[in-house]
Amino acid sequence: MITIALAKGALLKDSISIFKKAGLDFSEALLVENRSLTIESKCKKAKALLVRNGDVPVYVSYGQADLGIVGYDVLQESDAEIAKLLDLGFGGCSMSLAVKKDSGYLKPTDLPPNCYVASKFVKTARLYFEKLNIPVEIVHLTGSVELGPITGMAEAIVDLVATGKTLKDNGLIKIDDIYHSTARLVANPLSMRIDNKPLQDLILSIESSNDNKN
């Protein structure tokens, strides 16, 4: 039986749609009354693990899941050894650098040297500023990073931006986009090597339906 790690939250509905087109129905996971963390497909050929977005690469790398769907932003932060297979195109948002609207900063190089930048995405933020050769201190926050500039703790934030409404509501503006993030199909490398066809057939089916959609 193929095991698939699906991220709960914003990616779940489209992830289930992707697998349904490939013949695996996990729609029970979308029911309000569902509290189960494992869902078996109606055809009994696969099961889904419902996990946090950030945990998808972990389950896949440890072999507890053969496949997974996860945001590119999570992959950028993860050191998990997994095979990155397909860009599925949904769940689009930007990893962006943002500051207070009235800060006067219009581009990254306007930030003062060694200033504080708040982010959930520490690895991404650090690499970004290293490439720009701008020395900053990264402050790791796990909640609403917008509070960093609001409270004066940080001059800027690095965070995911979808519609931009949260930034606007909190008096912040984007001054740079670092990358565009979408949902990605990933796999356990060992599962791929020992697969006796079902896993590869499933991947090809997903790839075909995704190509047709695009």
Contents of the next structure:
Number of protein chains: 2
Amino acid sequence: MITIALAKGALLKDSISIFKKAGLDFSEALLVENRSLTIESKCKKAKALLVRNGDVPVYVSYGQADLGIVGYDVLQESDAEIAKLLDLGFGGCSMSLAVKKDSGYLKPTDLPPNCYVASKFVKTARLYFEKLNIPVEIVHLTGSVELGPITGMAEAIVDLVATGKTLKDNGLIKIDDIYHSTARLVANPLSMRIDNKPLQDLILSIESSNDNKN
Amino acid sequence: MITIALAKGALLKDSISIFKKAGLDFSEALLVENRSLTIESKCKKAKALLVRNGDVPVYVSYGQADLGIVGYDVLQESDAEIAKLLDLGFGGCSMSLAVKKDSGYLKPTDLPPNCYVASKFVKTARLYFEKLNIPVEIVHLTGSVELGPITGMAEAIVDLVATGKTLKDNGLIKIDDIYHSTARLVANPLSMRIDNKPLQDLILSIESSNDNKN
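Counterpart to the form predicted on its own, namely the form predicted together with a further copy of the same chain:
In what comes next, the whole complex appears, and the chain from above leads the way.
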């Protein structure tokens, strides 16, 4: 049986559509009353694990899931060894650098040396500033990163921006885009290597419907 | 003005009661329609930051909050330098080791050497097994840790247990308690040291009502 790790939250609905087109129906997972963490497809040929965004690479790398769908942002933070198969195009948002609107900072190099930058994405933030050769201290927050500049703890934030509403509501503006993040199809490298025809057929089917869309 | 970091979620209601008894009313934060991350007390003498559990030590250690209320479990995972002032007694739950009910493991030393243990609390889990001198590999998950044993990825989990319902619903049983966690009052060490009478009075008031309760 094929096992698929799906991220709960914003990507779930589109992830389920992708597998439905490929013949696996996990739509039970979208029912409000669903509390189950594992869902069998209607055809009983596959099983989905409903996990937190950041846990998708863990289940896939440990081989508890053959496939997974997860945001590019999560992959950038993860050290898990997994095969990145396909850009699925949905769930688009940008990893951005933002500051207080009235801060006067218009570009990253305007930030004062050794200032604090708050982020949930510490690896991304660290690499970004290293490439720019700007010394900053990254403060790791797990939620509501916009509070960093509001409270004066941080001069800037590195965070995912979808509509920009949260930034606007908190008096922040974007001054740089670091990368564009979309949902990705990932696989366990060993599952890919062994002779598993149903898995290979499933991947081919997703690839071909993805190609037709683009 | 005194700033207080409060953890959103299970501890919020009781945390607000503690400050209300001490004369600071943040009950606006409990309104369902509240979306604000900062709340001023009705008397305008203090401000509360509503943050994620794990971020309370960050705001307090960086001095953006003078005081905070957070679970002992979060403090055990955090490296933040903060003053631990008081056990407030509420929000009790146990940090436990649990396994599949039908696994046959009755105590930690029954676990096979080098097996996988899933946890959100990697530091706690690592220290626990180090003390017991049992070599295990800790798998860091960020949510739904019970999926670890269900999927076969992990032999055991280290997780917070309040009522035990989640364990039971997932066919797991507790085989050891690591510590009992409750809500703690914490403070920024510098805020404590400088001459700040309103802050000292507030702490004394919380201490005395806490003493009366015990």
